[in-house]
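Just one chain is shown here, as structure tokens, and it is the form predicted on its own.
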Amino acid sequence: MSENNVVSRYTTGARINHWITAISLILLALSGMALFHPSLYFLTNLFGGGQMTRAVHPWIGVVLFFSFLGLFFRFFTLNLWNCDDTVWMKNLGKVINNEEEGLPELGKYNAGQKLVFWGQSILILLLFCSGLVLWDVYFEAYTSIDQKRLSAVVHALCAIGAILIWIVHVYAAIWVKGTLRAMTRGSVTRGWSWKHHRKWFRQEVGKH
């Protein structure tokens, strides 16, 4: 594809940051499910057994938290809600049916992407904080049994929420043709940009 037909969307650093976060979340989901219920214990084989799974799970959580923190500071200003997002959400049926003409011109992210961003921001923060309470190797002396019980419930519920949001995120990236190349090659086509993020496209073209 001609270089004249593509628009840069993500830097190499942003893509590396994204994939570290994504891989960490997948590993956490697998190791967390292995620890969550006996029927899923077989997943511990992916991490070298039960003890190793229990040992590495919280450390992967630390990697996820700080990796996502990098994404948060990179992109949070671009994910602030505005009136165009409200209009977009009210016309979600048209978006799903691939009828985006007549909708507001969008910046770098649409309302759905913003909801994913803020949803994961809140859930990952809660997962990290509740995980620290449950990390007895280092913090057992600083928390009570009741706090651990509450944290276990919060941790499980937030993990389920984060996994569901991740599934929606992946599905949307596959469903909207041309989106995946943004995080694999760092660029998107001009046609994709014009159709889905026209305001952002105008801004990018205006820079050159």
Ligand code: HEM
Contents of the next structure:
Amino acid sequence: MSENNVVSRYTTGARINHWITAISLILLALSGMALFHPSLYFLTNLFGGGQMTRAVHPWIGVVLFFSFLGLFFRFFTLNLWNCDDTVWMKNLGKVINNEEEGLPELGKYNAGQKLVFWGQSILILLLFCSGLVLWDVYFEAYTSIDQKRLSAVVHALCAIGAILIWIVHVYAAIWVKGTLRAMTRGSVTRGWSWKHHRKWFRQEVGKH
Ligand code: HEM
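Starting from the form predicted on its own above, please write out the structure of the form predicted together with the named molecule.
After this comes the whole thing, all chains and molecules, with the earlier chain placed first.
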């Protein structure tokens, strides 16, 4: 494909930021599940045993938190909700049936992507805060047993939510053909942009 046919979507910095976030979340899910239930304890082998898993899991959480914070500040203005998003959500059936013509033209992100963004923003914040309460090595003295119990429930529920949203995110990225290259190569085709994010496409083309 000639470079004339593509539109730049992510800088190298944004892509590195995104993939650090993605790898951290996968490692957290694996180590977290290992700690969550005895039937999943075998997953500790990936991290050098039970003690190592318990020790590294919170640190990977710190990496995820700050890495996601980077994504948050890069993208939050583009994820603010507007009236077109409400119309788009109401017509989700048409979108799924590939009948997007007639729906409002979209900016850089559609309503589904925005919900993923805000969902992960809230859940990662809750995971980080509840994780700190559970991190006894450093913070045992600062919280009560009841607070730790509550945090354990919040932490587990938010982790399930974040993993489910992650599955939706990856499924959508694969399902909408031509999307993955946005995060691998940093660019998308003009056809993809015109079909899925026409308002954004017009803005990008108008810049040159
Ligand atoms: C293997 C896992 C993942 C894959 C294959 C993947 C794929 C992608 C792709 C292709 C895009 C570009 C979409 C577009 O520009 O339209 C994207 C954007 C994005 N991804 Fe991921 N991703 C993964 C994991 C994650 C994780 C774990 C998070 C956060 C917890 C995340 C957060 C984001 C954010 C914030 C954006 C920008 C979209 C927005 O702001 O709404 N991704 N991802």
